[in-house]
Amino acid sequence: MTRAIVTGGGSGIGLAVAQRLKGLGHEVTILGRSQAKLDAAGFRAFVCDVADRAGVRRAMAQAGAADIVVNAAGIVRSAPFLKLSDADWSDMWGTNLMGAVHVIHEALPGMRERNAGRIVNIASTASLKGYAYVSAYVASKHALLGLTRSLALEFAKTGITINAVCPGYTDTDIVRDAVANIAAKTKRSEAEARAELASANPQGRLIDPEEVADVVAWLVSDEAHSITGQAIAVAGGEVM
């Protein structure tokens, strides 16, 4: 049986790779923030902030090898660039850049062993474009895509693939404070906020978690041994 880690596996798009993995056979471990969250995912857990380097060396050892590993721990705060602080670069880094590379730094030297593994990176379509007000965000998924080609590249004669799946808004928990956010700044209503980030996906809706798992799913299978360096866009057409 094939070992997997899911970071962020408490709730959105983690939870749902979690549970598309463990249908499909995988012994599946999932790492979060919260305890509570964690709990009621069902799975085997460790609580853990993957921008602490400690933190994780301890869960990641606690968790054991892994054969698969799935990078979906995020945050997003949404502000006009100059009112960012540096506080708000940090922890964006931290956890889309930083949490991956730390993740990742734990799982690699296991995969090498055995000359096998599928790393996937959850990405965004802010890692393939541009979006206003979330500069920290962007620059943050643009890095992430950059570490996956990278990686792909130093690991290519391996057994090892490393790829980016590219989601546009999902339905989930962040993009529900994010409708949040956007009604109490403008007075609209949540309906009015969720129909404007809907409206980025030509087929005018937001993306199920369920879908992106899907895509994690073939990445990580045998079928996919050939693909590595991919950004996976999972998007209705928002980007080509």
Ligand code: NAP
Contents of the next structure:
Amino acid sequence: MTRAIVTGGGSGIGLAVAQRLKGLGHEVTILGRSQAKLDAAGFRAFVCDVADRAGVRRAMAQAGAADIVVNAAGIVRSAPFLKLSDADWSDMWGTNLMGAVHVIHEALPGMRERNAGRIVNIASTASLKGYAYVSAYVASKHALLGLTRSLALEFAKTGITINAVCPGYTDTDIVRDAVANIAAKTKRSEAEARAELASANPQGRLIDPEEVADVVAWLVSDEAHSITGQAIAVAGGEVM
Ligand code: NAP
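Switch from the form predicted on its own to the form predicted in complex with the named molecule and print that structure.
Full assembly next; the chain just shown is listed first.
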């Protein structure tokens, strides 16, 4: 049995990943800010804001040595560039990039000592292309992929792999909030807003969180030891 830590494991993609890894026999610990969400998920859990370095250090020490780390914690706020505040920038940067930096920083020394480890960052198609009205989110997700690629090279001679999974619009709270936001701002119905997001995917649908979890399950397997520094899109052909 190996130990896995999944940030943002209380909902959406992180929860699907936690469930999949548990199904594969891994001992899973999840991190997130909301105790209620973590309790409902039903895993060993620690409350932790990944943007807070000291908090991450405490939570990771409590969680114990990790063989697998999946960084799924993430936030998105959409607004035209000129309306994004400094707080929006620092919140998205702090969570989407620095959150992963903090968690990886705690996990890597042990992985290096054991010469084994799997790190998967839940990035986004927004790591690979631009989208209007989410510039801070897109910038933070591009940065997360840059981190992934550089660490993969830095640790290539070890048994540690570091990869990114890049989902397109996935059926989670993030997309439900985006649908409500679009509907409120554009006077379109929620069904129309949802259809518009689904149409970004050439397959014409939203991705299921379980489909993202399937790719993570492969990346953390022994068979994927040659796969490192990759950005694997789960997006029905939206990026290629
Ligand atoms: P979600 O259900 O909102 O999941 C995000 C999770 O992250 C929540 O459980 C949230 O829990 C946690 N979280 C947020 N900020 C945190 C922080 N500072 N510290 C610790 N935990 C934090 O949405 P999701 O779609 O599954 O998102 C998961 C990841 O997938 C994100 O990185 C997102 O950018 C990425 N992604 C999503 C889509 C999509 O279309 N849904 C597409 C591409 C990529 P708390 O609020 O309790 O902290």
